[in-house]
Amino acid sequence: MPLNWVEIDLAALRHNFMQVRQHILPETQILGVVKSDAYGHGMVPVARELAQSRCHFLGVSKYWEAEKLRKAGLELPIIVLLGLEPEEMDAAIAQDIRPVLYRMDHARSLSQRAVRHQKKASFHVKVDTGMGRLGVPLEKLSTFLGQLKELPGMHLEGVLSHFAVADEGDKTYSELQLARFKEALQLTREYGFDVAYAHISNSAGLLDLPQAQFQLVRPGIMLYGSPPSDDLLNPVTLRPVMTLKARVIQIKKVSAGQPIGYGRTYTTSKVTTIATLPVGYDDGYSRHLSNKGAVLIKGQRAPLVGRVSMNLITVDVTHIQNVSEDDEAVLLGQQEGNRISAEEIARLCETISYEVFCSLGRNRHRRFLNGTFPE
């Protein structure tokens, strides 16, 4: 039995996918974002469940992720959101993997390889409507489309952009981005491109900006059970997918005045029962939780005392009856009706739930529960 492990509830994933479906139009299709190992939840098992749930596209950030999905037997269209390097394009064309394009030199490379393979290379063009990150600037889109029009072997399947602040209550900037995106789509049509898929909506966008659904939406964080923010105009009922558990490996009573952990940042004020758990920042459990976090043991919250070290934490269980060595502790998730959420951990660490999931999901021992497919 491992000292600590992560559990992934695939039934919760399916529930969250159906929440996406209920918030969009019947004709709108869904791209399930499974990049970064499905936010730490396991890219291949998650992708299989999404495919079984009739997801239409999968979204990854890098080519090797798309290749891994293909090798695992996933046949859905896959979009590589960061695009492809030239050396990856031949294999991507052969596997019908769609890159996002925002550089003309990459577009020319893709065209050359498509002609060589006597195939049409499908791709999506990214337009920067105000995120200031990846994408063709709107003022340069006309030139980009004109050059694209001259390239053989190319099929412009989609045009996309990305909301910067759709998770905020004030939608003014998102509405501005949406207007710019519509301008980009109109320009694309004027150049004679028949675009099948326009997409700009992430989780927050599909929930709060129904007018921005177009033909495709790209849910990410809501699939994994976290709301995009606390400021949503249209809250949604989601089920957490990830749980982190560990075993108590030692219990001891210590006297008043006993320092606990590195740096002696915590000292007991009375006789205290300390439980030691074999989890630390090597397991993705943030050092920022030192003297701030909590775990659940026998359904009760046990405060973390002392610093999070590389492999160990210590919690105060003085108030919990009959705690034993090898008892199960929950560091993220639910136990006997109480819950420690990714949002709670994120607030304590001054980060977001996305980072919490990506960090904890790297756990070597990951169990998939309630899956459609045997693992």
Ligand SMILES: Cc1ncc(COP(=O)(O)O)c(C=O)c1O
The other form holds:
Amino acid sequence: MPLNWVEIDLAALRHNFMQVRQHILPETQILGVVKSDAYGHGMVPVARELAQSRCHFLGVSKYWEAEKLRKAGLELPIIVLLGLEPEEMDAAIAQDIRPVLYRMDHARSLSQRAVRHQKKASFHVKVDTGMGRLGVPLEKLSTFLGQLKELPGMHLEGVLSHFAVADEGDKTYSELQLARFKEALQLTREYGFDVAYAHISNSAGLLDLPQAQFQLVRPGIMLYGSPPSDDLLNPVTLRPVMTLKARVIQIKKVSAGQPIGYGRTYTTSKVTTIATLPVGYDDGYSRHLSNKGAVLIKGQRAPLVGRVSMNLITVDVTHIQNVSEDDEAVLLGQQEGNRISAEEIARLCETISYEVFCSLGRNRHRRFLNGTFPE
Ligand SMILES: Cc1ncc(COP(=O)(O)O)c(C=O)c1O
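Now show me the form predicted together with the ligand; what you just gave was the form predicted alone.
Below is the entire complex, every chain and molecule, led by the chain shown above.
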């Protein structure tokens, strides 16, 4: 039995997928973002459940992730959001893995390889409408499309962009991005491309900007049960998918004046019962939670006292009756009606739930619950 482990509730994932479905038009399709090991939730089992729930596309960031999905038998169209390196393109074409394109040299490489394979290579063009990160700048799109038009063996399947602040209450900048995106779509059509899929909405976009749904939406975080922000205009009922658990490995009663942990950053002020748990920053449990975080034991909150170390944390359980060694503690998730949320942990660590999931999800021991498929 592991000392600490992560549980992934696939029924909660299916519930969240249905929430996406309910927030979009029946004809709008869904690309499930499963990059970064499905935000730490396990890419292949998550992708299988999404496929079973009638998700239309899968989105990863790198080629090897797409290849792993194909090897696991997933047949849905896969989009590689960061695009492909030329040396990955032959295999990608053979497996119908579609890159996002934003560089003309990559477009030319893809075209050459498609011609060699006597196939049409499908791809999606990314336009930068204001994120300032990845994508063809809007003012260069015309030149890009003109050059693309000359390339044989190519099938422009989609045009995408990405919102920078769709999760903020003020939608002014998102509206501006949306207007630029529509301009980009218009231009692409003027060049004679038939854009089957226009897509710009992440979770926040699909919830709060229904006018930005087009043919495809790309939810990530909401599938994993975390709202994209506290400022959403349209509330949504999500179920957290990830739980982190550990077993108490030692209980001890210490006297007043006992320093706890590295650096002696906490000293007991009275007789205190300390439970030691085998979780640390090596398990993705941030050191920022030192003297700030809490865990659940017997359904009650036990505050972290002292520093988070590489493999251990210490919590004060003086107020909790009958805590024993080997009791189960919940560090993220629910226990007997109480909850430690990813948003709470993120706030304490001055980050976002996305990073909390990616960090904790790297756990060596992951248990999948309520899956449609045998593990
Ligand atoms: C291009 C792209 N689309 C969609 C998403 C999903 O965003 P969210 O998790 O906020 O729904 C991401 C996530 O980072 C992304 O990079």
